[in-house]
Amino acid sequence: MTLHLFYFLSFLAILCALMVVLEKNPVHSVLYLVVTFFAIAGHYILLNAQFLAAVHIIVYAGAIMVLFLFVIMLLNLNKESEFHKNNYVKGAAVIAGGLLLVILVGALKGTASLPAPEASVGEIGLVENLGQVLFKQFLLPFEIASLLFLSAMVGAVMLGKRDTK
């Protein structure tokens, strides 16, 4: 049963991700992206990582998709105002994407498979274990990331602040 659910969620995620790229209507594309995020959250649940699934739904399918839809509606995209790209730009994009694929395959070719987790299967996705690993093994990177977020917020406030001169 779990294997069938995994294959269904994988098929759904890949199909909807392709539809995000191939869809002409940007609103439909965002809706396909929401379905893709829910399918990925289903994979997290299959891995017994319920916390990651909930955070994934809240952050990506909730907050970021609202921002995407807001920007799409604000831009008011239509055919007349769309910038038409010539064939050279499209060819360069295809070549760049192909080179990126070759680099990724080459980088991942020599990697070994991940070792088996030390915890039992029922404890892998629990929030307590995530907190233990985050605040014991990865405390310094966690604090550095919080400082980076703080500096990004200060920078955003400074950029958004009006000049009163």
Partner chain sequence: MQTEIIYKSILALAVFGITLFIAMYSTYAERKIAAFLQDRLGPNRAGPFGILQPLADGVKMFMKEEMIPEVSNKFLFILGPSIAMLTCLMTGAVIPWGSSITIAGNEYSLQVADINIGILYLLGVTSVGVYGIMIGGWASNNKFSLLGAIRASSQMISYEIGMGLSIIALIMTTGTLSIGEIAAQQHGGHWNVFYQPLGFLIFIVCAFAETNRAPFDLPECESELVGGYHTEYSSMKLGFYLFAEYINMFISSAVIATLYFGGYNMPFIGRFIQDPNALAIIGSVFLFCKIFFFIFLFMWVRWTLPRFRYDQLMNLGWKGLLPLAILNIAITGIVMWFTGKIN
Given for the second form:
Amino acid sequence: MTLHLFYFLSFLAILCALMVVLEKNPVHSVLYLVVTFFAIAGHYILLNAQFLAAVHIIVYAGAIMVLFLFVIMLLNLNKESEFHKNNYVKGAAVIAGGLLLVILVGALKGTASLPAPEASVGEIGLVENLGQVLFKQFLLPFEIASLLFLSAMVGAVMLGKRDTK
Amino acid sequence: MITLLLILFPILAGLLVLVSGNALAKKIAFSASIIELAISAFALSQFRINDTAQFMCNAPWIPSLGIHFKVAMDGISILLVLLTTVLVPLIILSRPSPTLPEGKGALSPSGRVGEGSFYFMVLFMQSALIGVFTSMDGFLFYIFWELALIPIWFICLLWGGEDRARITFKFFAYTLAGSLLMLVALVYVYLQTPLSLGEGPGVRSFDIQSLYEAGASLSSAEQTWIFWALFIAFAIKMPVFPFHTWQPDTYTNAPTQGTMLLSGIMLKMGTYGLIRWLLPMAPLGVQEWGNTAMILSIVGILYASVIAIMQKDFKRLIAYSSIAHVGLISAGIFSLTVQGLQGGMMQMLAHGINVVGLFFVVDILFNRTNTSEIPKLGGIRNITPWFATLFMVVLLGSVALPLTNGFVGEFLLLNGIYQYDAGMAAFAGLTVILGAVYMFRGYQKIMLGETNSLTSAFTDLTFNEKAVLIPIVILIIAMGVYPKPVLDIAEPAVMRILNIIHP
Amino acid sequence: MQTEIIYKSILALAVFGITLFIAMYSTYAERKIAAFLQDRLGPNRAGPFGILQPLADGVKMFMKEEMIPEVSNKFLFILGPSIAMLTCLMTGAVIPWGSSITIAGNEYSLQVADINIGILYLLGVTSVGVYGIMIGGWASNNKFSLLGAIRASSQMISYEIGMGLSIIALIMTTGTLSIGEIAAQQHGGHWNVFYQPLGFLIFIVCAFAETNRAPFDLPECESELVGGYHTEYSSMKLGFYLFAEYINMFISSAVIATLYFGGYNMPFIGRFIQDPNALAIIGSVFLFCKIFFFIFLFMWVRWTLPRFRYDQLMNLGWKGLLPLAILNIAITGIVMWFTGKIN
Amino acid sequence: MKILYILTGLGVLAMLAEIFRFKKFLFPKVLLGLLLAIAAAVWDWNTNIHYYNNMLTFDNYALLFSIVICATAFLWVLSSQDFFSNASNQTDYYALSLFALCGAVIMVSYTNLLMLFLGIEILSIPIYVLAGSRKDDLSSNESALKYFLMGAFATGFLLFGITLVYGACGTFDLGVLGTYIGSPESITSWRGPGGETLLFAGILLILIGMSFKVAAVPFHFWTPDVYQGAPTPVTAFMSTIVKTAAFAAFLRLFMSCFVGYASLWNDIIWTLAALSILLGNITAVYQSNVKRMLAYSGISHAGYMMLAILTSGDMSSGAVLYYSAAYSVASIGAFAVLAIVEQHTPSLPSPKGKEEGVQPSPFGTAGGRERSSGGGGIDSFTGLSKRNPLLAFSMTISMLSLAGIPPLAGFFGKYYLFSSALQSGYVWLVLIAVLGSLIGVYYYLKVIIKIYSPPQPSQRDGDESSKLLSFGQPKVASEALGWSITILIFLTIALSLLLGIFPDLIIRLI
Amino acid sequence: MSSIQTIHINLYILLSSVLFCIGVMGVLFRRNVIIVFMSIELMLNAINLLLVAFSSYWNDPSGQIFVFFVMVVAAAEVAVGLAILIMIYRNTGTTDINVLNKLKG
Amino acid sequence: MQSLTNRSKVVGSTKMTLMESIYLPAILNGMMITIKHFFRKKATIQYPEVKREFAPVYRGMHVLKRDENGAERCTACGLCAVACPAEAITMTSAERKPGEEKLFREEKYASTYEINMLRCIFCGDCEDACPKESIFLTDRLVPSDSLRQRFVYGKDLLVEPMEENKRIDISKRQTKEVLEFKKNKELQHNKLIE
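Same protein, different form: I have the form predicted on its own, so give me the form predicted together with its partner chain.
The next block holds the full complex; its first chain is the one shown before.
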């Protein structure tokens, strides 16, 4: 059952990911990506990371992709305005990506021999657990992330607003 | 301490020149160089002939890398230091003061880079050169070596002729390439020096002695590398065929004072390097490949002489003759005999003095007639007795007539080469004949014959010019007549080096 | 296990049905309340007091001609309202409609799924809800629709932040993300609204904005955008959008009631009735009373306050509610620290 | 850690300045703050404290690099006063660059891969923005976008690598990772060959990601465009502070962690370094735009610094530290002069770029004078020695230092790197590097020669554009230079010399 | 019951690799900046998935914490990236990468 | 301008106080107002079943009266058309043929009489002008229609039916005062108002 679910979700994720890349219309790409995200969220739930799954949906599907969609609509990019790269570039891109894939898969095929994990002790994906770790062990990165956000915010506002002169 | 003073004094004086106005610059610079000369003379007077490195100043500079600020003088060093301190005042004096009308392309067209900068460069250069000749630390040597390049490059760039951008670049690139090779070789040898555990964790040493030892301990293959790296570096500087292509252009294009510095002193850096660094550091390499180097040098002699004969431009002619002379020195040094090395030392000094004289002659010619092409000139002897005489003496020195300084050197060199290989000596000996050919032909065309429109207005030497040429002539003759002190001073040092090579 | 699944299916269906029913009658209520607030009577022809009006509306919706604009993207055009409907129906799953009922010794919870991150689930689903509007508005290929969609998305993103932050303060006091537990904790009159008045205020304002209700109904404001994102929609697809809005309103009311007003807890009722089943049912009824009140509030506000201007909307969201929510968190933290709840 | 507090506080202060209107005093305050940060770092000397569960460790390595970064930032701020004060949102610029500095400090002091990742991002994001800070200038926009895309792309690789390493070892902590990786038997015995594969792939991907960040060939292609398009002060920031931080991070990771598998990545870094040195230098020769040339030279400098990673010995951290300090000082000097020259060069519509010229560039106070792509051509340096000897001298020193001419600082940087590489037996690589630096001399000298050559007389009576060049070129007089620039110029010259003459001041510290 | 006990970690690794490579291809393949951005998001998600899988495998929450930070960074990056995009769109009226070819040399 | 009612409030851009800028009191205030209306009596009238009372002076659709014998009163004098400010009335006159005395009261009658109801403004001037007490405005409504031409009402719609029980009551418009007023030919129409 779990395995079937895994295969289904994987298939969905890969298919939609491919469609993201191949689809001409940006809006469709966004929607495919959202579906991919849902598939990945499904994987999270399979992996017992429910909290992460929810956060994933909220952040990615709920905020980031909406932002994408928002920008696409704001800029009115629904026209398939993309004139095509010449075939050399495309071919090169496909070959490069494909090579990377082949290399990665080839390299990581060896991981099939990894031993099975020890039986899990507790539910690490639970909020309480994650919170403990986040606010004890990873307190500094958490605080530092605020710096990141601050600068991103300042930057985005600076770039986004029109000069008033 | 005197060594340190010798090194530091010119640069401090140079700074003073830099801040003083254009009018005062030459005066200050000249007096500084005279003082410097006096200091070196004092050093000479204190010099003990049989001692090893004297006037040592040794201070840790970069302890973590075992680099010391170690300067000292032995016989070889002090001679070259003297050469420097003697020539620099002459060179400074030889520069026309700014009130003189500017020669075409001879002065920087920019008014802002003034005379002060020029003299600063010269003094800076002097300082670096003395540093090169006295440093007893491989790294320090390299630093001074490079340091000497910068002022001369700027002199060529700022006060050079029409095509200076390209030519100075070529010059710089060549010498830098050589010196980088040298650096690699030095570092390589340095890494072979034993770790001295005394000063912190594992510090090696750049000290000349340890470099000698480390170099000698290397395998013959490694030494071959070291040998070639160093040889190419020095060969470029001298220059030895086939690394010479930068030289004629640069000599022609640089302002005369720059050419004097280049040929009179800077060239000696290369030959000095051969003696001081190459021979002791890679003895096996020298034994294996010295032959090749020698052949190169002799090929260079012939090649340069032949080319010199075909030159129309007198300045270019002297440039090629310089290659020929240096080739001879190099060949003599690689003969690894006492005579060869001694002759090399002697010839270094002689060539330095002569070539400065010759270039000054060219400068005089050029300033008066605006050309240095031999066919255009002629008949100058008829109107300028002083000039003709002094020119003749310098020329004689250059073609190594007996009783001039050139003779002593060339004789010793040829002697050394002969001991090494008679056939080579035969070829090397051609230099004397060929030298006489091109020199005298040049003199004949320029000075003798009919006075033409260009030369008719040729005035005789001014006081300043005499003040430059007369000391040169005196030196030429003095050293030719009585070379013993020079040879005496050099001998112990030369012997020491030879001892390292043939233990 | 088997019975559990069957029971849960039944419960889910029931919730589904009730939700639809309430949404249906919300349309009726909206019109009635609007009428009453405006000294009118409202629909009263279909059935007694117009009680059958929603049915008539439904029939009308189904009967109307279906129109899909020629140049629009047909799949997305249909997908839009479907997503809107789907997401709003999904939210009902985590709300505890009452405590548990015991039948034949088995305890049956009146909550479809008590997942431990219920609040996040709610936030996630509502955040996905915006796709319905955006896709619909975009696929209509109509500038009014597009404007409405853009407004909707920016508005929803903006207010989601305030909402999330206000909930965080609540989570701090309750210490759990499970809605069932939050409801249970408010037993005995300890309603969260007393502890989180500011949070409640922020939450309710954000809830208004999230459901696109007046005064935040910019995405569809009829006077400027001719209906906004659903300008091009007709028949049942329009019905879906409208329905979705009412369902959202219902769920929002339910969430407000549950999070801040004790959910199914009725204070003091325990003194009079002991039977747990009866208590559960009364609790549920009480919960629905609260929900109805909030639905009423939604409508009441709609007919009281004028619509915001777009910049006012953004100002309120970013410069008003967001700092307030953060302030609220800070205050909550400080108070909790002083009262020794955290150390 | 104090240094981080100070920098963060400074950044926030800069933002507050907008609200409380003390913008005017921000410049000295920031300078003072940076000095304070340096002082704080010195204060922490030799304490070697691990902060927050070993997220950051301020050992001497971190402190020294922090000091270098802050000092560079100090010079940078001095050099870009114009950039700040002419901008309408100068407080944002200050805040962003200070936050970027925080990122840089985190990058040099991390001991957890998570902090590395965060540090990189905190450094990068403000730079993306700053690169695009000339909003109306298309080339600035392009630069921002390209930098952003490449940055994000590289982050992807880096993260994937980190993930795989995590998969192999189950931790992000550098110390733990180091002990795992350091004992190969532990991996093969209880994780099997699969774990090793993961680790290999992870290390390689991290390597790729970091190579992107330090702009090593073949992951360099974004650099020239980004450097050229960004406003010159930002380019200066990118090529100095960012590069220093990236290399410090790179070195820390590979030296302390992955050194156990050095055989795996040594050859790759060897190749990368050789390629970077050669390609960077050769391509730089063909550039006619000084900024672009500096970008390519930056690539080659990255190649040199990779030598240190290759050797990973005791010397290498000192070498990188010294090299980055020397390189930063010289670069800041060069970019400061470049910025001034750019400003005073009227942007010429090149014959090819007529259509570009049509687009008005309303940015800048003096009607499009700050076209980043307009100035910066090597010809704008012609005759600088006549116009402003001080600038000319400063540029000369910087160029010579970059070229590695003794006794300037750049020479010793190269020297340390080469000798440490030689020590580890990479003779061929050193030869390549030497060859590279020889090529490098060519283009650096090209600039100097331009500076000291008079304006071409043939151009004087040429067409309109050359007239602009020769006559329209306003005199860059030393009186026109602000006090901060003057101080900066003297500082860079002094530092270049001081570091060159007394390299032990820095080297011995580490 | 986590799926990691029934599904071998290898499968997750492969899945993530495939997704990651699709993202890489998208970055290289497409010219529309928005889609390039999305491809980068895809890469990050592949990474996240793998991190969670490993976190489950090692029974160690820090992997999941890392995912949070990746999300944080992704959000920040998107904000900045889209701001840049809008800025460019204002100036050029397009989001095609190849319009941006001012800087070539 | 002088305010007449003193109800208007002067609005300025003065800074709001804190209390005002919170808005909550104002909102609550507004909601109180609306909720008050919630409980008010509703004003709705269930139209077809219940009709709103007309005012006594309501002026609706016109009627052309017949006399007690059922003969049309109108003599096509045209005064109404002249009085009509909207020029909505047209008519053509005809001579009464013998044997038509039952149909028309006088020798001359209107063979057509048309009022354009779209133009008519229901001012009642025609009624005032009529010397024969023929045309009256009633409280009937003009029904809506979808065609313009159908709004031109002819005699078929205007003249009241013959049957006694279908006669249209106009007594409200013929009070004593009105009759009195009409008798006095010299009186100007607006005298009463004055």
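The term rigid core refers to the most C-alpha atoms you can superpose between the two forms while keeping them within 1.5 Å. Numbering follows the first chain given and starts at 1. Just so it is clear, the model here is predicted, and its values are computed rather than measured.
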After the core is matched up, is the C-alpha of F11 off by 2 Å or more between the two forms? no
Quick one: once the rigid core is lined up, does V59 have its C-alpha move by 2 Å or more between the two forms? no
C-alpha of L22: shift of 2 angstroms or more between the two forms, rigid core aligned? no
Core-superposed CA shift of S151 between the two forms, in Å, is 3.9
